[in-house]
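A lone chain, given as structure tokens: the form predicted alone.
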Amino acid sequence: MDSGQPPTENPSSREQQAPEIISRDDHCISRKRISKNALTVIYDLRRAGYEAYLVGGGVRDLLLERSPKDFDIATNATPEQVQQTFRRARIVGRRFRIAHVRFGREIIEVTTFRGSHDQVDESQRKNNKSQTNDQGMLVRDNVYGSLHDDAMRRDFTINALYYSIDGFSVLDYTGGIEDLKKRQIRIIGEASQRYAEDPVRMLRAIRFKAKFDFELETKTAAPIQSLGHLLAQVAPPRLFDEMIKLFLTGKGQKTFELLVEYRLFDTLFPSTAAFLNTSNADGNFDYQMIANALANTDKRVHNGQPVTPAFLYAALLWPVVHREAENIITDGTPRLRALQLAGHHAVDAQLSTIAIPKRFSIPMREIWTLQQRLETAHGKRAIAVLKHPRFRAAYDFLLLREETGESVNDRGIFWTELQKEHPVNREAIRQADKKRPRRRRKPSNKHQGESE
């Protein structure tokens, strides 16, 4: 039970070093352009008796005259302590215990300050505040400690920036500052450590070079390659989040080569890295494939148009599908069949690493199967095909197909034709689709309790 006292500091921070403090006057962050709520939360908790800061991704983003989507919290209140602080507030996570408070759609993430798990006793550890797996992973990560402590818990120096409503100054501990200037990104700690204690940082450090175009530094970027395999110990739902981050928020081509040079790819998608030639990417179908779809998905997203997940692991499953469809089809199976089983077995096995939800697991399957239709459907079947949900997203997909050079005798042009001669209203379709009433299934004794 928590004391209803702020975490006490750790007695060896009191002599650590202070933070350089950057002065109004020498940066350029304007509470203008900060969250109302967010700052709503940080006036609350001081005026509360607790310290309470800007930091992580807001602050670098404010820095950089970007515009942060979100805006975190960090203070020495403990999430009960934050609840009770805000009414609206709610306590979420177990490996890491944080408080959400909400304000309409907007979230604002507080987190207390964190502590070093070298200095945890035995009692903290038997009662759940700390606990590693056998690799280093921390499944428990709630040691409390000071605000310099909580700098030195943070993964890059570039997300361990504090903004103060104290003078409006900026408190740097690591080095952020610089780093930002020197545009590059540099883990806090010994990378190899920190990597283990949180797999999900390799994906970050990527994710960040290829948003901010900054370089890895050199002790940063050392290890990532001989520790990929530590993924596999990430949770596949979690994984599918940050695949989200990774793909479809404007960078996913460059993101995917990254992932392909730092061999992280091969433990996120270890069916399709076997068929990927990364000494001749250019001259590599399944590559070249994957690379066009990230960038289709990425003019996509700079122009404001919808992107979907389905789609994209229509693509990044392709290679897999693909093939198995083929040697299906040589035991005499017919495509249509062999697409829809080899897509069956692509997702099953994809699913071990990933978490793909059903309502995107689904469409990527029509997709697959689409594509017989859309290779040799002609007449009345072709103009029903049209008018087919999926149509548009398998339309797209055997364009890709073709735009990569795989052989599908120009069919992207009559389909092209088509939907000239015979326009469908979409819209329709899909309120159509949607009142469409679903078939609930009888799991069948050999698959109860089992989740995809």
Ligand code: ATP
The other form holds:
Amino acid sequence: MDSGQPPTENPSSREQQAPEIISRDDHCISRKRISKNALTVIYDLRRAGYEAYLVGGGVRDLLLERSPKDFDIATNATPEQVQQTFRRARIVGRRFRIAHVRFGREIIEVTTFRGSHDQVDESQRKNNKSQTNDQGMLVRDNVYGSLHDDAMRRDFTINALYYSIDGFSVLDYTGGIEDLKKRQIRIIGEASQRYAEDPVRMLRAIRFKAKFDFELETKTAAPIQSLGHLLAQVAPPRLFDEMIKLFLTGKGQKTFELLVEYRLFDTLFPSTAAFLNTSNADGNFDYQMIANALANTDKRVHNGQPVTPAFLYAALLWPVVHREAENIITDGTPRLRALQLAGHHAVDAQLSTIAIPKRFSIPMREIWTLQQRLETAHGKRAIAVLKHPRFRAAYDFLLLREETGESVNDRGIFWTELQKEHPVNREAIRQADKKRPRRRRKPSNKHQGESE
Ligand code: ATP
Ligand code: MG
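Next, give the form predicted in complex with the ligand, keeping in mind that what was shown is the form predicted alone.
Following is the full complex, with the preceding chain placed first.
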């Protein structure tokens, strides 16, 4: 089933079998800054006779003197062996199997060293350890290898640094330390092939560029614009998870600008992209509205306020929804109904690319339809709207539209004043809303913030 992948570029002189070893005196990583639980996993795996290193974002962020979001561990133990070592470990994933070791609220991801797919034998293919689709995308990546192989299978050089508790040194097979100093993101191996294997790497390149304000090295950047379409092959739930990381972690506005610049936005949000005039981004209302929504979101993240994908997706699809609603109205359909229909279509169309769980798509649609009431309601009706559980998010949305220059009958100030005159106990409404019977059981998820 291997579809004749292009051959891997010769490893550069820096990508060699023996790593460069950066000793304790020559780097700034202190064990005190590493999660105790991650250290426990490393020590326990070593005691059980395996190799184990801290790797990935944890090492990269510590070297940049930032606080890591999480700590990942690489080992030569298979996921089953990790499970035998830690009773609280759970094996997750199919495309890429890993072990999660849970310590209360902290999960330490333990990944078995990945190997090259160039020399997989028939039995490994039959056992579904390696599988590629027609476009070269790895739909199974469970071939194991050595530490060196593992470094070569990682995405970017700055993510392929290993911290060893033997002498507390850092091991560098790919020139990652130099790239960190140069503040650049460089893919390991041949860029087109690595993006074809896993198109999400293109999103990760953009995410890290926005997060650290690094440059994309020339060969790493070059194929992105022409390969963006490959993202359409990625499973929609995985893209939803990536969207959260791209847009809701504090650098959303910058990330959005880069996604448009590198033409990845076209594949992610095809119906919205059709309306973005990228040649004249500043003057473009739709572009500006999304950029403003993300600027607000970034501010909230920096202030430690909760954020919800529902508000953001409402903004991301608004260019499509409000235009379609205008079209529907022309046949005499009332505006409220037109917004409902347009919202329904927009969500439906988007779902084929990126999954949007119902707990977010329902509030999104409420935000859209409430725009009609916010533009027109007066008197007692207006006071009733104040009590709607989604009022606050819809009001923020109205302000966003107004701030961007859309005509909303100057209603922003009306609602701002009305809220002062009629303070509403939002907490009570939220609690009552939670008690409302639901048709479906609400799945648990960590992204449940409210837009307030
Ligand atoms: P973050 O700060 O967002 O956690 P991270 O680099 O740690 O950044 P993770 O998704 O936690 O990102 O992944 C951990 C490590 O696994 C990465 O640093 C990288 O080495 C490797 N990795 C993750 N995703 C891929 C991928 N798609 N292809 C190759 N390697 C990857
Ligand atoms: Mg990580």
